[in-house]
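In C-alpha cells, the next block holds one chain alone, the form predicted on its own.
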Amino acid sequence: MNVSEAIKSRISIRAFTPDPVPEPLLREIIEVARFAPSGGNLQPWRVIAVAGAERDAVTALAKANLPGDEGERFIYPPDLWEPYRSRRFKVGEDMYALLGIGRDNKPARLMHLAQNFEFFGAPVGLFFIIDKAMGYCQWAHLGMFMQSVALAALDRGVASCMQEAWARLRTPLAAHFGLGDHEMIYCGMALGYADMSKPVNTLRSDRAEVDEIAVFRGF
C-alpha cells in the first residue's frame, strides 16, 4: 500500500473484531507514526495504551462518569456555521442511515454513541496526551501523530477510529491514569481489527473537491 492509497482509504471504523493486537505489533505501529513532524521537533504528545483488564477499567469508568463534560476545550465551536454544520450534520445522518436508526430514534442514537465508550469494541484503545501549556501549534502537532498512527496501523492491516467523544471524561480519565497537572488527554482512538460485516463500516464520508478548498496562484 503506498501513501495515497493508505490516505484515501483510511475510514473511521464503528464495528470491530475481538481479536486482539498484539503488543510487538502495536510497539512496531507507534515505532513508525514517532517520525511525524512538529515544529522545532517538540513531539508534544504522549500515548497510553489500554487492552484487557486495563481496556475493560476505562470502559467501566466511562459508565460511572458519564455525560460527563468537554470543559472549555470543547470538541466542536459552540453554533457551528456553514459549511461546517452542514457537513457535519450529513455524515451524521449517513452513518444512522446506514445503522437503521431514524431522526426520531434519539434513544436508540444515544446507545450508538454510547458505544464511543466501549471504543466499538476495538481490543485497544489509545488515549493522546499533551501539555496544556503547548500552544495551538503544537495542537496541529498532536494530529499529525495521531494521523501517522493511524496510517501506520491501516499498512499492517489495523484499522482505526479516532475518538474526540473521550475528551468528555479528561478529569476522570487523568485521575485514573495518574496525569500531571500540567497535563491532558485530547481523545482517544479504537484501534482493531474491522468487522466489515457491519453496515456502518461501509461508510465513506464526503469531501470538499479541491477548488472548493485551495486557490493556486502563480502557476
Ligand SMILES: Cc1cc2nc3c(=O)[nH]c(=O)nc-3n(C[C@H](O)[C@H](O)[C@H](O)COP(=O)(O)O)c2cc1C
Given for the second form:
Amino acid sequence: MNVSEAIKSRISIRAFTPDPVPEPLLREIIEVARFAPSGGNLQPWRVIAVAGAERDAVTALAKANLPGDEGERFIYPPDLWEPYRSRRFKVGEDMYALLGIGRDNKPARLMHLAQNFEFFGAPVGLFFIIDKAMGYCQWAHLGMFMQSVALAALDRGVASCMQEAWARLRTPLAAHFGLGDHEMIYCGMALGYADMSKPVNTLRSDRAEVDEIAVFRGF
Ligand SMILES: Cc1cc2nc3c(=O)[nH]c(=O)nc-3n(C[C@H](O)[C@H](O)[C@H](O)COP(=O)(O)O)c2cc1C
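Write the structure block of the form predicted together with this ligand for the protein whose form predicted on its own appears above.
All chains and molecules follow, beginning with the one already shown.
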C-alpha cells in the first residue's frame, strides 16, 4: 500500500470483530507512528493501550461515569457555523441512515453513541495523552501522531476509529490510569479488525473539493 492509497482508504470503523490485536503488532504500529513530526521535535504525546481485562475495566468505568463532562476543552466549538455545521450534520445523517435509525429516534441514536464506550467492539483501545500545559500547536502535532498510528495500523490490516467521545471521561480516566496532575487525555482510539458485514462500515464521508480548501498563487 502506498502512502496516498493509505490516506485515502483509512476510514473510521465503527463495528469490529473480536479478533485480538497482539501486543507485538501494536508495538510495531507505534514504532512506526513515533516518527511523526512535531514542532521542535517535542513529541508531545504518550499513549496508553488497553486490551483484555484492562479494556473491560475502562468500559466499566465509562458505564459508571457517563454522561461525563468534556470540560473547557470542548470537542466542538459551541454554535458551530457554516460550512462546518452542515458537514457535521451530513456525516451524522449519512451514518444514521446506514444504521437504519431515523432522525426522531433519539434513544437509538444514543444507543449507537454509547457504542463509543465499548470501543465499537474493538479488542484494543488507545488513549492519547498530552501535557496540560501544551498549547494548540502541540495538540496539532499530537493529531499528526494519531493519524500516523491509524495509517501504520491500516498498513497492517488493522482498522481504527478515533474517539474524542472519551473526552467526556477525562477526569475519571486520569484517576484510573494514575496520570500526573500535569497530564490529560486528549482522545481515544478503537483498534482492531473491521467487521465488514456491518452496514455502518460502508460509510464513506464526503470531503470538500480541492478548490474549496486551497488557493494556488504564483504558479
Ligand atoms: C480527533 C478525532 C476524534 C473523533 N472522535 C470520534 C468519536 O468519538 N466517535 C466517532 O464515532 N467518530 C469519531 N471521529 C471520526 C470522525 O467522525 C471521522 O473521522 C469523520 O467523519 C471522517 O470520516 P472518516 O474517518 O471515515 O474518513 C473522530 C475523528 C477524529 C479525527
